[in-house]
Amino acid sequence: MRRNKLLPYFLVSPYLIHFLVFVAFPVGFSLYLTFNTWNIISPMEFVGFGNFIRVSQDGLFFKAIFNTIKFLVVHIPLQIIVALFLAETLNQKIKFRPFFRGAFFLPVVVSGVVVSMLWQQLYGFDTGILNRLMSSVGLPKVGWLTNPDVAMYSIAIMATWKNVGLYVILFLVGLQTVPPQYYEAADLEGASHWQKFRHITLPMINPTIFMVLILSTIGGFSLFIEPYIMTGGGPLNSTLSAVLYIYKQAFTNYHMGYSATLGFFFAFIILMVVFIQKRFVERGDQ
């Protein structure tokens, strides 16, 4: 009887250790070092409520913000519609679909750093293709990565075609999904395609929709990668994203503590806009 009393608890302790270790512990560590200084060599200062003041006042934080936010605004709506169509056309019998489908998915396994070497190479002003390509046709070259006013959408485009496969994925689970039985019937009554998408396609898959809309985000405001391989932040902190600039003050300058109280600070805000398009979504159901 102490045996069988006792086994569940054995079955369970790896996830409990792994969870004190990875997650309990660095959490509350975190929380620990947003009352105090610290550079990892002298010891820890106690100050308070210091690091939320210096949030608070920190201009280049919201600059960060700001640019994380104008990257969204373009990676998430291209994400979904680019995402959409492609699951549509996938989901159709055409030939070599099999293939399509993983030819897709594969940017998403590659290393994200080999892809923003490659894309760094592709966006070059003096020797990339896509500058080589105007410049064959009359066109003036873009600066994609040295000119403030267009870099961090040339990231978003980036992005875009590296995580793209993994939505498409998802997209067409929900569409499978999708009785045919409701297809069937729009065909009697002469529905065209695009009705039959506006009406049937999209109602049905909403929640795959939400999904996406929430996994996107939550990857958009994690952009640290590409800024951090394509531009380290420039030109003039235009591609500077909030983690980057939290990993700049917590292994550049060493600023550990007010490093993890912008990191609280941000997942505070990502909660936020999570919670606000879950009540717009549901919202939108009624």
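Every value quoted in this text rests on a predicted model; they were computed, and no experiment measured them. Residue numbers count along the first chain shown, from 1. Take the two forms, find the largest set of C-alpha atoms that superpose within 1.5 Å, and that set is the rigid core. What changes on going to the form predicted together with the partner chain:
- With the core held fixed, F268 shows a CA shift below 2 Å between these two forms.
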Second form
Amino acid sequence: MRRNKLLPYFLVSPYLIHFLVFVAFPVGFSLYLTFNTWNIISPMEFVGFGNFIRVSQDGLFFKAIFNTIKFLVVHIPLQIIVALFLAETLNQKIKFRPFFRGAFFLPVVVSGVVVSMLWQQLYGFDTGILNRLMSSVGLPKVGWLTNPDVAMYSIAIMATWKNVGLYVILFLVGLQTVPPQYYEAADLEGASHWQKFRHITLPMINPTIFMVLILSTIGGFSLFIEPYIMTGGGPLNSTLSAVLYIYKQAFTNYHMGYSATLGFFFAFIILMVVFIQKRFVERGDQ
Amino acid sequence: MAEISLKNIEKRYGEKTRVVKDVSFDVHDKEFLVLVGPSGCGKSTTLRMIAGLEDITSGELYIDGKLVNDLPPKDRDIAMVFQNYALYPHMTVHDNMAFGLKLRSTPKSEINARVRQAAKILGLEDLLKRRPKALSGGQRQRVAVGRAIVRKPKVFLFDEPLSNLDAKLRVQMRTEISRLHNDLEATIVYVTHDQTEAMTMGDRIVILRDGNIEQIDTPLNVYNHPVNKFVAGFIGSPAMNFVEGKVVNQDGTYFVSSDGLFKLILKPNGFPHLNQFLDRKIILGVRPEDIHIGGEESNSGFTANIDVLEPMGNEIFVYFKMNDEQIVARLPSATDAEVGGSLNLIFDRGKLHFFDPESEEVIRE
Ligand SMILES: Nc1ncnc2c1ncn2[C@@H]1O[C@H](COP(=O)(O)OP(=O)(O)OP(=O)(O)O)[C@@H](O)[C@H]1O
Ligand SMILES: [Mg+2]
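Having seen the form predicted alone, I'd like the form predicted together with the partner chain now, please.
Expanding to the full complex; the earlier chain stays at the top.
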């Protein structure tokens, strides 16, 4: 009997241990950290709401959030439009369809570090292939990663390239759920390609579009690897994303307590955005 | 004016799969033509080739004398009602019906007028603001028809439009579509696997089997003069009975069933065309309603041992066996019969059909 009572706990213990060690403890510990300062080496010091007051006065943090939003504003629409276009194309009867479907998905599974280093080469000012192409047709060189006004958008384009395959797959699934009779009926009614896309495809895959919107919002907010590898947040902090700033506070400046506070604050912002989107989606469903 | 003409139409998938083989027929102006046949015989494929939704492998398709093999669907001026209606779920009834007109940038006032008129004909006026999800099967079916008629196309194609409806609604919609055909004076090609629909709605029926045309004729001609055993068995409900037997000469010409238990005198009352089948196998076909009560042994009457009775109210179906095969007779409901009992029956000799067992073709007089 006793053994039978313990067995279920034993069976779920891998998950419980994982949860306790990697989720509950870090969250609890960071929450505790938000009320302290700690540089790992010296003992913690209780500061009450000091960290929170500091967040509200930290201009750089708000710049980082602004940078992240700048990234999202380019990244999300670009991602949705490109993914939808590719999915629609790959849903036609074209040659080598399986090959293309695989090819567009490849960057998703390749390590973000590798992709970032590759694009760093492409974006290089003097030796990058992009600028060499530009100069060969007589256009001026662009400081893809060195011009503060451009760098964040360059990263957004790269991130789109990397992630678009995932959303292509999601859209393909959505497109394939549209019954072919709808298109046949529209063919008989005299609809053009564009009219079919506009009046049938788009409304029919609305749920998929919203899903992609939310997924890419959450994904976009956690932008980190790309600026970390490619620019380190520069030039002039123009590519400093919120997560990168939090990371720097923790592991460059060793402000563990403050970094934890930023983390919570930022999580709260993401929560609010997703919450608003969710309300929006639910209204659209009716 | 709208005439359709199919000349040696063939549809192949790949090299081997021929789903429509050498099909030729004409649809006359304002005609209601029904394509009927068992599942998988190529009815939908034929219809979809007329619509332009399916490529024609070989042969020629003419609409009003114009070769349209390579014309895209939208330029054929055809409307189609699909089996599952294919109504756009995100549009209201009004928008569903208006969609085709909007695409053709018809003026708004004209669109509204036409939609309202169609809605009136089909009794949909109160439902125009609803989405398809909020409609019953019959209402959806009507919207699908409405979407077809607002555009005033040359030709209407229907692909089993009633098969998703319950029996009662099906009967009602059958008459409604027939009425619509008269009101609109439209040319209609209608696909069904239901022989009742074919019989009651069609001006003419095309019977298909395995991608081949078996017979084209008016419903009554198909019913009374089927060209082969397949058509004879397919049209009519309950289906025609078949009895295998032989033509023999013993003091007159007789048909004798294979088990020898049933004998029907053929001469001297005619059937000279059966002479060539003397002492050969032959198949006798008789419709359930052409079996009657009475008759003596001498006059080819016989005794049937009743296996099953199906009272229908206005009539009764009586099942018995010949050659160990089920035979059904359609008798007046007042018939005094019980399971296990017997009845004296006789075949109506004016209404017999004979088929060559090899070719299964009817033996012509
Ligand atoms: N894409 C395809 N490839 C190969 N064979 C096909 C294809 N589409 C249809 N067929 C075959 O063609 C034949 C005719 O199909 P069709 O849909 O015209 O039948 P139908 O007469 O409408 O039958 P039902 O009454 O069941 O609707 C079927 O045997 C089907 O399996
Ligand atoms: Mg069909």
